[in-house]
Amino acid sequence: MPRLSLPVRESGWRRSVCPYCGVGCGLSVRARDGVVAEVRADRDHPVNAGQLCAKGALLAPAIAAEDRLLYPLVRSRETGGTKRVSWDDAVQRVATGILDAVAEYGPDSVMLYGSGQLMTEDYYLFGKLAKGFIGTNNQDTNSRLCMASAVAAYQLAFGEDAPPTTYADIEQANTFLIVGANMEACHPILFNRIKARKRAGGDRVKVIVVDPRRTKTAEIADIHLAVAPGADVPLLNGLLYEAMLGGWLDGKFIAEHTEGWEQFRSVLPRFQAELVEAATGTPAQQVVDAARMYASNGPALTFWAMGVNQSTSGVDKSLAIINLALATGNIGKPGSGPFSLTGQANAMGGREAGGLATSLPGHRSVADPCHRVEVEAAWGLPPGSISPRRGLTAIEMVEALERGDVRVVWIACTNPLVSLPNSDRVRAALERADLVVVQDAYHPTETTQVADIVLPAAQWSEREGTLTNSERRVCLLERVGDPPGEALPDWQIVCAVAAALGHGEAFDYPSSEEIFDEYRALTRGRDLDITGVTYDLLRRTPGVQWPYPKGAEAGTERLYTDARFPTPSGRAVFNVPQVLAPADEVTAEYPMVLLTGRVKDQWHTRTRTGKVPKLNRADPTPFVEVHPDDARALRVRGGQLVRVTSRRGAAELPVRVTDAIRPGTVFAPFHWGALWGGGSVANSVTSEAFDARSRQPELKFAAVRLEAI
């Protein structure tokens, strides 16, 4: 296959966006000899205005790492060895594997699994190929692990997956409620903006943090609610009940712009402060004080992230947050609203482009016959081509591999053998597949090691494309340098495989811009209409917030300012969140609770950040945080190895003794896989149980025991 490439534009600084978290910080980037050499913050970008965290500032050395994947490889299952092959050979092997599986087992024997690190154009083409031309809705991404519960909650409450807020609300909020989000570590630039607002506003500005750990985020809080793991719904309902008793609700907004209030209100007396204390371990007076602070201190902005979403009741927890905002009228106004923080740079873009197992481009659903017809027409397919069945999600993919229902898995831009829960089970499931294809910028990773075919992908700065950050801002990443070796942009790899499958005419794009133009046409008339957005516009601006329909002169900063919602009634909906116990039961055999999460200077499975010495200094090895009381009971000291064992597996980790965590609870970061962590993987311990509505796994609660080694 001939190398597909585009010329690099004239030399000098290029505008880009950081590829790590969903904040979407603007960058200025410059290459030398075709390789990124300098990265600095874009002073004119509205998101970060010249600020940058260490991960973003140190992108250049991660790009030039020695383990960049340069050529297509195939692996022998007999010997485990790999050999280099041509692109034509590799693409034909992928296409043959897909065609053989479809012929023998049907289109649902194929699964495509992607990442919130992909560009919107890549997401769109993966979905077009899977759902439109292979004929399966088995397309999901690691964003399922990130924000699926928040998506479901937005849809239930507002009618669409449309976050109503904007980062500019930070400078106008008087109260911040941060739930299950360690923003200092995971979204540091936004955290800096909150600190700046707190300094500028003095005593008027208040911060409430809900977290079992006393993180650096919690250290700036006026009230830290150290809730027991899994008990968020009782606590949040308790805040709302106490706000109601105090007379701090917005009765006019509730009456005129919502529905379902009376049914929800009827359950609130179960959440008196004293009862909440018994259920959550949070002192009753703290609940009352936090309720007063949130509801009576002017506009309140709520942030939440994986500490809420990664739960078997993640949707209920997200709904409880939204209910609190609705009941106090904190929506559609400057400085207020429920704001779900995405964990990856383009998790939002994937949602918009139809990158999940239930969705189609433009916030459409595979279950809606009208939506299917609209997309079929746009793709030139006969009616009935797109299946009405929901596709497999991330955890269901593993289960389907075990049953033999899925025979071919194509993984792009992610490392599920480290990021998915119960990693030993994931490995065994992938080894059952007839064909595993992994498309990545690095090799080896834990997942490329089990792949039959490894495809070298260009990454950030080496290709052009768009992404959408957490505030609905669509930005363009300009191409700065050249992909190394024979690496190609992800969209070009998809087009090559599509052509080998016989669909070349439908995937004949000269550049990513034509893909974007096709995609944006599918947003016409939708809630996220971006028909007015072009590459040319994005080259001239630091991004625009959707909706931005054709003819618009500016993006839309915040939604629902007219208190009209895209529901059948035009009203926002109160939903009654259920109080559900975590799936893993704490017992005498497994008496402690393991939480997992991130550290500030590492990213996901360390395929990039693990190669930067400066980023490894703060946390050079994995660890487990243990409260001093538990350390004494276990007779362990700081630095000593312990075995953390759950019903699924075990990991051996050095102890960090700290009173910043609740007794009976331990914390371990998930970044270190088998290649980095000496064979111990935190996610070999975690639970694959998932929320019934969002199908997001419960990575934030695993019953474990600790034993000194």
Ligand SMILES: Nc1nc2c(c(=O)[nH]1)N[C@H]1C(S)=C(S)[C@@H](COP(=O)(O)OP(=O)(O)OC[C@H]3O[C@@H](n4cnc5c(=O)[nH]c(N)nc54)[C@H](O)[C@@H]3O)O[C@H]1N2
Contents of the next structure:
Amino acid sequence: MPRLSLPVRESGWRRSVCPYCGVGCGLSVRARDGVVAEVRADRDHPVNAGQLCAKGALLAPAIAAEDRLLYPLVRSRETGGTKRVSWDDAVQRVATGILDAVAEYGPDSVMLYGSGQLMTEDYYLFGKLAKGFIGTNNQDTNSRLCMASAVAAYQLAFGEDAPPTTYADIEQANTFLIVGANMEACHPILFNRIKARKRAGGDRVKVIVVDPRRTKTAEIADIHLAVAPGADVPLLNGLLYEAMLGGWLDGKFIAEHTEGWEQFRSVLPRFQAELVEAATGTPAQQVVDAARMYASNGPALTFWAMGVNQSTSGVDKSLAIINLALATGNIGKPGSGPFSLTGQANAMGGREAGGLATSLPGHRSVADPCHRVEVEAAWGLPPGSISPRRGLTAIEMVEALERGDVRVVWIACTNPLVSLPNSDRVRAALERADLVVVQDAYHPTETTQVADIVLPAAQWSEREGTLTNSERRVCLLERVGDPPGEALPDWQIVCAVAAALGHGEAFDYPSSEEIFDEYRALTRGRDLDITGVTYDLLRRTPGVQWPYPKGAEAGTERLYTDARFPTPSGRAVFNVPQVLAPADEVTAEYPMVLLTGRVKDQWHTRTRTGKVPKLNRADPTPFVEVHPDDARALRVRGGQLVRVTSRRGAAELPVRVTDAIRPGTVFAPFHWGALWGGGSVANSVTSEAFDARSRQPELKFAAVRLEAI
Ligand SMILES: Nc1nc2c(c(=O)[nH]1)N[C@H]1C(S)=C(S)[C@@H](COP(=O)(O)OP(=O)(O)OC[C@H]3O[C@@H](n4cnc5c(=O)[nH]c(N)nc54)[C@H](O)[C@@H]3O)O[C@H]1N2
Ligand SMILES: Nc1nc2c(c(=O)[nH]1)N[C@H]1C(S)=C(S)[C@@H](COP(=O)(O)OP(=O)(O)OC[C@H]3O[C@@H](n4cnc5c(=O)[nH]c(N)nc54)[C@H](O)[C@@H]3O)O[C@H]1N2
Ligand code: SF4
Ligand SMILES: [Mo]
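Given the form predicted alone above, what does the protein look like in the form predicted together with the ligand?
Now the full complex is given, and it begins with the chain already shown.
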């Protein structure tokens, strides 16, 4: 088995990046006795300039938590008990499971399910193993639950999945449109930058927030459009129609740099403000005012996140946002653009390195024969080795397990028994697999508990690697301390399994740097060309924004500054967004709508933040937010337990009464899983219906019934 090189005892201050959110704050980190002891904001980093949120500042205790997974474990299905095994034994078992499944059922009986928290090198190697060497495109990630709709929309509108903007646009924007994003909680440092811009710009700077809840983000808004859940497309189209009536569109930009306008324009009269009010619950006058604000007080920057993407119309919502930017010429210029926020630290890197069931490294597609040949050549494989078939996406993985089509699942860096919708169904599906391998830094998690083999991963600070933040900034995270026990970096685990499968030569890397070098060579000539980026460069800089081809002297702050787009015509495309009702039907039996999301001090399934006492103070338990009118009708008071039941399942949650939510709508964070002990997993209730184009599930809309317990 590979071993990590020299142990790190005392380290000096090393350069790193926060492993939580896609903001990508720069850190200075120092270890004592091989363990991260001090974490500070990097004062010179262009992203955060000395600021951190509490999660980042409290990384050290999360990493040192007592339940770190130290050794490979195997679990007996008969007794449920686990025992420690050697790495060689564990790796051999994984390889045998894969080989047996491939021999009996073919390569598509194997599925690798990863995460936007893997580093780019890990992502790339998982893909190389699955798509190149096992021969299945069944490699998907939790980014499917997160970014997939934005990816599809960028591709449809611009021809590539390339977010055009940069954080420095914040300091130059006059109007901010924030749609379905609670930036105060989820991208706190960017939110601070918006607030600072608002202070500096005075009356000139305006903020519009579109969210069914009056979040702390909405509290700074000049206009808060409390849209009915799922109704963003009519609202955004309504804004565009009003902007057109007001004469605020950029006719020259539309004529010279876009296509599809006439067709899109012809549907707009259906989105007259009074009709929008009826469809979305947002007052007509607010729609008119917001349209004027957005379109006549540019440059305008639009941020969006899960309130948009996690929807059966997630691609349509994203397209509606992009259309607004295109029609008003808010793209390619300082302070403007449609800016999709990435959630996880390396959600962007996964998109680049080919981590989705449809993609290959360097923004290539498994469906494109030329792309397959290029990647096969790079991997030393004969033509035809990579399957032309799209692989299974996250929700389809669950269905394939139920059918018995997928027999072996290898899960890394994600906790799907808490994060996938309809979790009881996911649990039952995993139980049907012949082999479940889970690679995590902690044990138990809800998902390691059901694994046949549990593999201990080194995590942030214990290994080096790169990631890409929301503004396309590729950064290096240096190794600061040592992994505990026998934990290994994810990429080394992939190499070990690959070797046991007989592919040792193609997976023989002395360090993550060689993996990065192989990957970056595959970006040559692509839109995200990073052939000029080396570990050496990254050690000397706070990261660089792609593209950064060989010979470049600086990164690329902003894309499309020449208004040329990587589409066949060179123009950006107006797509007509469909108006779709959410999949789950609201009926007399299920009369309310459950939204799910996040709180500021918790990260996802709480394997890290849940172990830091200071971070548990603000929200010590799960909860469901209920409007006072609904609470009265249900005869419940704050703190009382209610049962939230959907067509899939139920969760029991303490009530928080607040008028910050629309009547008829309730909100619950999804952070607390079964291990927390409350039996209150929000995702027992949510829906796995997904967007037909992005296959991203509708985590933001479940028809439910509430009952006092
Ligand atoms: N503290 C913290 N920060 C995080 C994370 C975390 O777990 N904790 N996770 C990271 C990740 S991976 C992600 S993806 C991001 C997510 O970041 P966000 O998307 O900002 O967070 P969410 O709370 O999931 O959802 C945002 C808002 O969408 C609203 N919403 C729900 N339905 C609709 C709708 O139909 N239309 C509109 N317009 N809005 C709607 C919700 O009310 C909610 O306020 O956060 C990242 N940052
Ligand atoms: N209802 C509802 N559900 C949601 C969402 C929602 O808004 N509502 N949001 C969705 C979104 S956007 C996302 S991104 C997902 C997130 O959901 P998950 O990905 O399931 O959440 P995490 O807790 O971040 O899981 C990461 C896991 O990796 C482990 N880990 C940490 N570092 C490492 C490492 O270096 N290597 C390895 N191998 N493991 C490591 C952690 O201990 C943890 O178990 O949730 C989705 N689910
Ligand atoms: S804003 Fe995001 S990247 Fe910055 S410290 Fe907080 S969690 Fe980490
Ligand atoms: Mo996410």
